[in-house]
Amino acid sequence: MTPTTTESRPRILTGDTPTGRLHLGHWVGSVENRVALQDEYDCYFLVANMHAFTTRADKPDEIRESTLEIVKDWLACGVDPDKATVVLQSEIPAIVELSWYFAMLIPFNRVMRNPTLKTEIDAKGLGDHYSFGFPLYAVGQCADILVFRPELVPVGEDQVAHIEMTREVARRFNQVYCGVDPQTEDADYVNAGGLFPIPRAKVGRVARLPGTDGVNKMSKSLNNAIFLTDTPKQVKKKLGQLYTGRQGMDEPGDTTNSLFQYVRAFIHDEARVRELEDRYAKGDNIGDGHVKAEVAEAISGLLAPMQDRRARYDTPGGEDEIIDVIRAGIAKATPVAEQTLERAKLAMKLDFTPRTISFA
């Protein structure tokens, strides 16, 4: 078996930090990709519950609840645990050890220049009062990914910078410990003797979905999100708040505005999308309210089967099913991660004694 495949299928790793319910931005940015790719790829989907402690270390009960909720959302979206492996970060010890080794390969100032990290510090109002673990999580994310040696990482646009740092770490490890020539093309690192493939980001079909404020990216913390669990009434109400600046049905409209980003994201009849764009741009007796209602209907149609599937896990015994999925994923993921760690330590001349992991 090659390092990046199972049954000759290329491997994928991606995941989410459990910060609450998933919203439409998560769906079009990454989760939709995961569901579509799980038949073609060897998929590992990671719940980064350790990363949640970087800003909420005093809320362990909340993090545990969010962890279970995010797995519910994944299963509701169509992630199939018989096809894809659900991985709980805190239960894979190899991730922690690799994080330490990787931290020695990347300068601190490079970590702090990560634009995603800087954006999060600003968005969360952390100033200079964040824990040491907050920037460390950016290195930990490199370990999250590379411990499974994937070829692709489906992410939203805002996470591409993290993937680029992961690519830098993979190159550096392969060069320092595996003797790979720095001039090697990224696609050839494994064939040249490297342990880690240089993973590529795969951005969803909608790189950045604006929130219902029409300005900022959709985010729970900004209170501008439409959640996958929202009812049709809630969806319609939230979309009604979307500001376009247009004054009336007979006024030409800008089809690059936030409303039409929703039109193109959620109305899948291309002829209908073109019709709406044409009439809106001409001011052909079509109001924002009409377009919003049509988009709301399309969104609710998308969410209905997800909510039906999710209802199964919101019943007595549903949490037990979620925990069973998590435990099965841990059992499958641990040997893969341990193999990577064993090979990494061998390359680093740290192979002093065999290491085994057992389950109670």
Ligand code: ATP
The other form holds:
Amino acid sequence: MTPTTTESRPRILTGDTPTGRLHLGHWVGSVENRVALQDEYDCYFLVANMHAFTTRADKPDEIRESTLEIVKDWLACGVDPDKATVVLQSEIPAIVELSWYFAMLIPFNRVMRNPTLKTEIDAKGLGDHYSFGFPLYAVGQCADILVFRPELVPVGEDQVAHIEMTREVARRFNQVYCGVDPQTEDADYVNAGGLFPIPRAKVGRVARLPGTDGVNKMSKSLNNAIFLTDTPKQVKKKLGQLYTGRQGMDEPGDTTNSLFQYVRAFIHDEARVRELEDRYAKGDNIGDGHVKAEVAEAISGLLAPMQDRRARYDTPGGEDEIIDVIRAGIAKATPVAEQTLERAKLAMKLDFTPRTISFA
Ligand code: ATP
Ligand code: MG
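For comparison with the form predicted alone, please write out the form predicted in complex with adenosine-5'-triphosphate.
Next comes the full complex, and the chain you just saw is listed first.
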């Protein structure tokens, strides 16, 4: 297959699992970066709908619904489908094929030691009842990323361990199948004949936004999220429940608490942030309720234009528009992914007969 793109911009891949709607953690951790970088980079944003099945195999309706909601959320945030490619994971067979080969390049115990997987197993209460596919998703994610051969992966902090595993797999593939010297610097792997660049994680402005429980990271599946679709009233109510441990407005407060992480994440007037921090730390006549109201206002100000943009898709014809975006993304992503797979199979001596995938 010949390259179908003359794209010369460096490439980005990142994405979300459709286990619910997008929340503020997604925005500050990753989506804000995606929107900012879509002019400069050739962007691929993946809906990891197959990974949603790892914990919700019995809920296909919910996964389908969330898939459409996530794409709506992206467009609402300012992702422009004319600039960036929306990739639906389940429609890109090259990802699954590469996952299988990558699974041989990484020891089983290495996958099980991945700290992000361990945290997820705890936080989601999976105990020892998780599916075989659950840890496998971490290997699958290496393929999601590497099939697009990106340089950069904008993610929140919790994903850095996955990107590290991806980097290990990329190095190993390049060494085993492309003959690259293991002493090679990460930045030189492609010049040294490797197929895969060693991608770097780009962590967002806020690496880990806590949820409204004040403890865990804000997460779709933990019931502690402020969603991008929440009304000002809902935002206010959820922030009102944030536990700070402080008693009164004359008591010194801890500005490392989750409330002040929100202050720094969402109030953009630096002088005002310093003033709030100062008065809170001293217990200078400033109540939690006041700070919460100010943060709620800033958050709702951020969300209002997103909700306006989203309204267009929450109409009877809106779903068709989203499906058109998904279809166009599949058509653009497939040749890129197929080309990588073809090159990988060639390197692995699996080039018996070339195949072409065609689209109606
Ligand atoms: P789930 O609970 O199903 O794991 P999630 O809320 O963790 O969902 P993901 O789809 O796993 O969301 O993550 C998508 C992207 O958003 C990742 O890059 C992740 O690091 C980032 N992200 C998610 N939550 C946060 C957060 N609270 N702070 C910063 N970044 C986050
Ligand atoms: Mg997650």
